[in-house]
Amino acid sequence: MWTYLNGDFVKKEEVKISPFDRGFLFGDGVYEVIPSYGRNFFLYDDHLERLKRSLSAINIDPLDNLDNLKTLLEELYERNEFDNQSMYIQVTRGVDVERSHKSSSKLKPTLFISSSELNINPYRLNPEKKGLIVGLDTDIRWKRCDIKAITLLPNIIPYHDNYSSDLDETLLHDNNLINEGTSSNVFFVFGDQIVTPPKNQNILQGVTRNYLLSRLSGKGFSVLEKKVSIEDLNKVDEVWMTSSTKEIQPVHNIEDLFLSKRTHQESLWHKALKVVESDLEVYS
């Protein structure tokens, strides 16, 4: 397996980053994940724009080689050979001369890229497969979740206690409102209405989330950005989780609430999946 670090392609087992990199010391950086189906990067321009927004939000100057990012990704794709790959891009503020909250004035940002095999969404292979097992937890994250920051400690804490080993995902809630999952956005279905929390509710504007909002609306589905409370879960017919690597996946249960009111043939999730599949056919 190969990676890319600051101008060079390096084998995974040989790649090294200084412990004085501010990404290591402070989590001072951002990242992006781009799915590749074959050599085609799905929604590439949207991912690149979000990466640039994240960099701008934390005052890291955009790297010159971001304009050449697709070429770097294509070469890494060829080196790692998998048919489908998940491309991980991380940019930190760089290596500083000493540990200080205030960085030196002129640092060269660190650019690190790796890739891994992207498995086909199992629900595309078998729509009848049991859905995701999801928990609920209080959202203790910071108030700028629109930035795709590498500081993910609050997102991983729920998976490292004694009660979460069987969970596929955890829904985070704040002041009784559900925000999103630890690594995905969430959609709720009430009757024929598809609802997802609004972007001003301290969530990451997922590229797949925004793509689905646009595509499903264009296909005549009733789609709405709206607040959803914990109590609303008792009225929900379906729940989906979306991300760049998950695509779109159904939820089987949220803690002790089981979502088995519709067969997959009847579900809006399955109809939405067909829309995604038709778009991905050109990438496969």
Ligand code: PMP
Given for the second form:
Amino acid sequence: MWTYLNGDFVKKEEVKISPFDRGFLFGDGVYEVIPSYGRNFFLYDDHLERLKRSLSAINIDPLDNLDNLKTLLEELYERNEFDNQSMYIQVTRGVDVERSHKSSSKLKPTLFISSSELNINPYRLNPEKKGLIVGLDTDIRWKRCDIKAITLLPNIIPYHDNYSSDLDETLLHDNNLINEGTSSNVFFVFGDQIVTPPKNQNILQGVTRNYLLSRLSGKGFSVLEKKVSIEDLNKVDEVWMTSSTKEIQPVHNIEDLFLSKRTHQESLWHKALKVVESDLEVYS
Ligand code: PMP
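Moving from the form predicted alone, what structure would you give for the form predicted in complex with the named molecule?
Every chain and every other molecule in the complex is listed next, the one we just looked at coming first.
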């Protein structure tokens, strides 16, 4: 497998970075994940725009080579062997001369890209597969979750205590309101009404989330951005998690709340997934 680091394509086993990179010392950087179906980078422009937004939010100057990012991704895609790949792009403020919160003024940002095999959403292959097992935890993240920062400790901790080894995702809540998962956005279905928490600084504006909102409302589904409280979970008929690598996946249970009332033929998640699937076919 190949990676890309600051101008060179380097074998995964050989790529090296200085510990004085501010990404290593401070988590001072942002990232993006773009799914590639065949040679097509799905919703590429939306991902690029979000990467630029994240960079600008933490005052890293846009890199010159972001304009030819697609060419770099294409080359990496060709070098790595998988049909479908998940492209990971990370930009940090760069390698500094010493560890200091205030960086030197003339740093050159670090651009690192890797790719891994993108496993096709298992629920597309088998819609009857048992849904995700989801936990519920307090959201202890910072107040700018709209920035796709590499600093992900609170998103990782829920998977590393003794009780959570079988969890597929964890829903994060704050002030009694559900924000999102640790690595996905969330959709709730009440009857025929599809609801997802509104855009604000408590959630990442998922590219998949935004695409689904507009695509599903265009198809005549009733979709709404609205706050959802923990108590609302008692009335919910379906819950879905969405991300660039998950696409749409149904939830089986959130802790001891089980969501198996609807079969996949009755469910809206499966109808929504069919819409996504038809787009992916057109796209590839
Ligand atoms: N929220 C969080 C916290 C995430 O890490 C992700 C995945 N990057 C998402 C939502 C989903 O975003 P996207 O649809 O752009 O992959």
